[in-house]
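Shown next as structure tokens: one chain only, the form predicted alone.
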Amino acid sequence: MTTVAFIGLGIMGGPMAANLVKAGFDVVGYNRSPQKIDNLVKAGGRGASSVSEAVKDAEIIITMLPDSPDVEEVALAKDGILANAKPNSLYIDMSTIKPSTAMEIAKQAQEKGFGVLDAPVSGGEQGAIDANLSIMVGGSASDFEKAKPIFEAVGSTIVHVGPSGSGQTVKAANQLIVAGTIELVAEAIVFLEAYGVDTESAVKVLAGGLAGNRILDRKASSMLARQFKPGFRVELHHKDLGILTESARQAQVIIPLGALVSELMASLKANGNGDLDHSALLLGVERLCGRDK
């Protein structure tokens, strides 16, 4: 039985680790919040009291953490992954971080003899629960093949997209498309409501035509009901759009709509909505229209 260390058992990491247990892996989990570790133990996994304890006997190590500094600390610190894992282990970071950070960590990991992949995911909390995440993977083809059983236990669309850092680059593009689509759906809903249209019927016919998209399929009903329980929080999407705009600037790529939706997400966070689902961009549209009263 392959031993997998899983660091970061939050909204996404918790169900992903549980699905690895269901698939027959020996999963050892660590999280700063002990309750998250207890949840994994209840699901059939094992708990660890530190990163170093979690990784010391693992063949495969996975991190699912909020941001680039978190991954750097866990991967590179003296009590972290590279200093304490077994030689020739495979390290897979499934967080969403800067492509430049992913490439630097990969360089240091490879110098110490580790296999390393950056493999961010898309699909939100429900995708993590249902094990049908989309996984975009950067790194060597051989490491990708070695990791396939892991990816198949948590995802349904699994694609090797290039060398180290490529997974994070594709994820940044994904976050641009998702945020932009949510914003357009939000604007359409406010527009329809302003004219007294039967919005449920309108969404149904829109979803069946060329305007159809997964945001309409998955988010429109909760947006109409103003229910923004987080599947993916505003504050995290705000962070991801920061990665996008910084990376685009470095590559001298102009993204006018991306820059705008990044500002709209930032406004939503600044107005105290950071803990809501990113579909709460609807609230920002209502504020702009003076319809939030």
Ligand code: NAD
Given for the second form:
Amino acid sequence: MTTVAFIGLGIMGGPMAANLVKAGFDVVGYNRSPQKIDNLVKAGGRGASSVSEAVKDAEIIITMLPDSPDVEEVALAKDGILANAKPNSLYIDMSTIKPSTAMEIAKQAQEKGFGVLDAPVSGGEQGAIDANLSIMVGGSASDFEKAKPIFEAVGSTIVHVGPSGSGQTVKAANQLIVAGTIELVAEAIVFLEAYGVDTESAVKVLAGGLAGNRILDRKASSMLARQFKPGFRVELHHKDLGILTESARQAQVIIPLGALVSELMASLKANGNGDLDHSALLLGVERLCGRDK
Ligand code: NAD
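And the form predicted together with this ligand, for comparison with the form predicted alone?
The next block holds the full complex; its first chain is the one shown before.
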């Protein structure tokens, strides 16, 4: 039985770790807030009281943490993964972090003899629960092959996209497209409402034509009802658009619409909407139009 250490048992990591247990892996979990470890134990996993304890006997180590500094700390600190796991084990970071951080961690991990993959996901909490995440994987082909049984236990679309860091680059592009599409759907809704159009009928016909997209399919009805329970929090999408704009700048790639939607997401956070679903970009459009009163 393969032992998998899983660090970061939050909205995404909790159900992903539980699905690994279901698929027959021996899962040892660690999370900073301990009640999340109890949930994994209830699901049939084992708990650890530190990162070092979780990783010491694992063949595979997974992190699912909020941001780049969290992953750096857990991977590189004295009591972290690289200093305490068995050499030759495979380290897979599934968090969304900067491509440059993923590359630096990969370099240090490889120097110590570890296999390493960056494998961020798309599909949200429901995708994590249903084990049908999209997984974009950066790293070597042989490490990708080794990790496949893990990915198949938590995802359904699993693609090796290139060397270390590539998974995170693809994820940044994903977050650009998602944010931009939500913003356009939000602007269309406010425009339609201003003309008193029956928005539900409008969404139906728009979804069937060239304007059709997954945001219209999955989010338009909750947006029309002004329900913004997350889902994916504005705060996290704001982080991801920071990764995108910084990485684009480093590569001298100009992303005018990406930069604009990044500012609009930042404005939501600044207005106290950081804990809402990212479809709350609609509230930002209403504020810009003076229609939020
Ligand atoms: P979350 O905040 O719910 O979970 C993160 C967990 O990590 C928390 O339980 C926290 O206690 C734990 N943690 C933080 N620092 C730690 C440390 N040093 N040691 C141990 N545990 C620590 O976040 P989430 O929504 O599960 O997202 C995780 C990652 O996945 C993020 O990078 C996010 O951008 C990405 N992601 C999220 C979604 C989504 O819909 N929520 C979708 C795709 C990708």
